[in-house]
Each structure stands twice: as C-alpha cells, then as structure tokens.
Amino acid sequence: MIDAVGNPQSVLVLGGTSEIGLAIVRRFAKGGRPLRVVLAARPSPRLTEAVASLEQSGCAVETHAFSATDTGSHAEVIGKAFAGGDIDIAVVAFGLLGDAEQAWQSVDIAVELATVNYTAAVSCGVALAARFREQGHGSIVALSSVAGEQVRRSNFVYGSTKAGMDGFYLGLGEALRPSGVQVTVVRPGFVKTKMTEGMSPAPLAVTAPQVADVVADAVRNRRDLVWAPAPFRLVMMVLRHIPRAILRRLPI
C-alpha cells in the first residue's frame, strides 16, 4: 500500500516505456525502497533499456505486451499485472501526438489518435477500476494535457482526443471515491520529450522529471487535477474566458 508519506510499494504504467511515466517511476522509487515495477508495452529495444535501467536503481521489474490500438486485450494484461499482487498506483502514460495539420486531412490519423488517446484510455480505466475497487486502495494517474482543456485551432484532433480523456477520468474518479480509490489527472504542457523533439518548446516548458515531481506531490496528497507546471492552471482560466472570435487571432 500507499505509505503516509506517498511511497508505493508497486507501480504499473501502461505505456511502458513513456518517458513522463518512466520519469514517475523513478521519482517513486528515489527513497530506496524496494519497488515492483510493471511495464506494459509493446516488446523494443526502448523497453529492454528501461528494465534494465529501473533493475540498476534497484527495482524489481516485470513487463507485460501491451498495444493501446488491441482494446479486447486490455483487461487480461491488465489482470496480469495484478496477478502478482496489489497494485498502488497505476499510469496511464501512452498517447499520440500526430501532426496536427494531417490529423484533420486524413480519416486514419484521426481515428488512430482517436483511438489510441481516447478510446484505448477508456478501455484500460474501466479494467484498472474494477480492479482497484477489488483491491479497495490505491492511485490511478491518468496523463492528459492542457490541450485537452482549450482546444485549438493549432492541434484540434489531438486537443479533442484529450478533453475526452480528461473528461473520463475526472468522472471515474469521483465514482471511485467511495471505494478508497484515488484518480489524479494531470495537465502537463508543453514537455520536452522524444514526442515533441523537433518542435519548438512552448511558454512554460517542462522536463519528465518535472513532471514526475507535480505526479508524486498529487499522489502523496491525493488530488483530482493538477497542471505541470502549476502556473499553467491560470494561464488556461485566462484562456477559457476569451471569446473565440479574439482567441483565433492569438497565435497559438
């Protein structure tokens, strides 16, 4: 279980080897207490590094095949990871960023990142919360992003995808809350990772560590929404109060 203080004893991240939801591990398992890790993802070169990175800091790792697009899957590699006991906190770290401008154009992009984003998110929340609800205790972390709380112009299909997202999770977390179970949404914004390598860091940039930081400090307090970095939070009440016909002319 959750300690006092916030420390897991174990830690499953669907999107394994994202690497917001790799910097989380590493923030938790920073107090050197053992650690069960489980990563679900697909097998790669990317998710070999990150076992035998996280086994070098001391964590007990164990990975599961895991495809966002396979939903029928979901609740067995799910339960899988349960198997091996109690889970304390889960993260719903996979997404797809797409190209914004193709996104709109083509019918694929859009259902891929409609799928993977929102659907396969719905998907595992609803497998992760009835076993949690069996387990009675215990953290769902769910990384949307502040693209989902004012969709614009720039990256409407993703932003979209996101408010769903966020949408899901604020309402399973208040069905959950009789059950002893937390659900926290994060709202990071721009973050300087290998999905956004190339693009020009946004007002308000931040690292995985960064956000890992915002993630540890809802858990051990057991928030519903936090935004990473905090300011971010007045920045989008600003935006959500500006009339359309002038936030189209902003350049963002």
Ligand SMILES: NC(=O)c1ccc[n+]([C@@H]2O[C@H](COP(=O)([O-])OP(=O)(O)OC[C@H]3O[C@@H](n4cnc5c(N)ncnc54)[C@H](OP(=O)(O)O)[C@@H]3O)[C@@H](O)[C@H]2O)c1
Given for the second form:
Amino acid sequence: MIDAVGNPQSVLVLGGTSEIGLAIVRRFAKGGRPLRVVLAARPSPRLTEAVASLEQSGCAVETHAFSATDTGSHAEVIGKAFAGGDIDIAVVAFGLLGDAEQAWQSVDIAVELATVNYTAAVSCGVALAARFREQGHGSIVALSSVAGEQVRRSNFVYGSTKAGMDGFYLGLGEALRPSGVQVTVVRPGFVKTKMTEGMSPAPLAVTAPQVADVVADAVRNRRDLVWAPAPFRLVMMVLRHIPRAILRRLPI
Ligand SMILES: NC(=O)c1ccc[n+]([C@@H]2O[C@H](COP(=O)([O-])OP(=O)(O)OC[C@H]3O[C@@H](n4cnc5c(N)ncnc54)[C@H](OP(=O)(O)O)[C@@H]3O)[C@@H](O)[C@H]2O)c1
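Could you switch over to the form predicted in complex with the named molecule, since the one displayed so far is the form predicted alone?
Below is the whole assembly, all chains and molecules, this chain first.
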C-alpha cells in the first residue's frame, strides 16, 4: 500500500528501461521502505544495467519480457507482475519519438508510432485497470507529453499519438475513480534522456529526476494531471488560445 506520505512498497514500470521510468523508481526507493520493482521490458544490456543498479540501491527487482507491439501478451505480462504481490504504482513509460519528418511520410514508421504510443498504451491501460480494480487500491502514472496537448506541425505524428493516449488515461482516471484507483497523467516538456539524445534542449527542459519529483508529488496528492516542469501548464494554456494562423509562424 502507498503510505500516508506517498511512498509505495511496489512499482511496476512498463517500458522498464525508460530513463524517466527508472528515475521515478529511484525517487520512490528513497522513501525509506524496501521497494519491490517489476520492470516489464525488452531484454537488452540496458535492462541488465538497470536491474543491477536498482539492486545495488536495495530494491528487489524482477523482470518480465514486454513488447509494446504484441498487444495480445499485455494482460499476461501485467498478470505476472501482480502475481508476485500487490502493485502500488504502475508507470506506463514506454514510448517512441522517431524522426518527425520520416514519420508522416512512411506508413511503417507512422503505424509503429501509433501502435507503440497509442494502441499499446490503451491495451496496457485496459489490462492494468482490471488488475487494479480487483486489488482495490493503487495508482497508474501515464507518461504523456505537452506535444499531445497542442499538436504542432513539427512533430504531429508523435503529438497525435500522445493526444490519444492522454485522453484515454484521463478518461480511465474518471472510470476508476469509484474503485479508489488513482490515474495521474503527466505531461513533460523536453526531458534530457536517451529519447532526446542529440537534440537541442527546448525551453523549460528538465531532467528525468526532475520529472520524477513531479510524479512523486502528484501521486502523494492524488493529482489527475500534472506538467513537468509545472510552469508548462501556463505556457500550454496560452498556446492553446493562439490562432492557428499565428501559431504556424512561431518557431516551435
Ligand atoms: N524525453 C522526453 O523529452 C519526453 C517528453 C515527454 C514525454 N516523454 C515520454 O516519456 C516516456 C518515457 O520516455 P524516456 O524519455 O524515458 O525515453 P527512453 O529512455 O527512450 O524510454 C523509452 C522506453 O520505451 C521502450 N519502448 C519503445 N518501443 C518499445 C516496444 N516496441 N516494446 C517495448 N518497449 C518499447 C524503450 O525500450 P527499449 O530500451 O527496449 O528500447 C524504453 O524503455 C515516453 O512515453 C515518452 O514519449 C518523453
């Protein structure tokens, strides 16, 4: 169970090598309670490294093979995570950015982005919802993006997938409210991780540990929707009201 100050005893990360996902785990591991960590991820050296580093910090780690595109396997993978005991927090962390210009001109790339970022996120959300309802408590953290709040020309395939997943998890939060299960949608801006390697940081760029602090605070306060960093909320509010004819002239 998540204690009164927001510290969980167990965390499941779908996309268990995600830098933001792992930063969230590390943030909760600092809470002082022994943490059971379940990483659902594609086997890779990155995963082996993540397991070793979390074990060194005192976490009990288990892994389950997870492929976002294999939606038929999601319920089983999530079932395995819950079979080992209660899951207090599940982080939906997998995602693909891809090359924005290739994405809208290649059917294969566009479909892969849509499958991983939207279809798989929905599939996992449905499977998580069933398990959390049975359990009767817990929290789902969905890593969305400001790119989904205002879909821009510069990366509209990615943005449109995040808009879809964002809407799904906001709705899931409403559907799960009566069962006491919390859903938090997190909209980060630019985060310096493997996903954005080689890109110039956008204004208000943050690090994965900074996103993790926002998530920890949101879980503790049972928030439905947060931005990382928090001022992005105001920036997006303004951007939403700018006419498209002006928006397309802005360098964003
Ligand atoms: N970084 C940013 O600026 C930023 C901003 C806003 C939102 N976000 C969102 O935050 C989430 C985490 O991103 P991050 O920055 O932590 O990036 P990251 O370190 O690159 O993590 C992405 C994760 O997605 C997994 N993944 C991708 N395709 C997969 C597939 N087909 N099957 C299984 N796993 C797959 C990767 O697994 P492998 O290791 O196996 O590739 C990795 O675990 C993503 O949803 C991203 O869209 C990121």
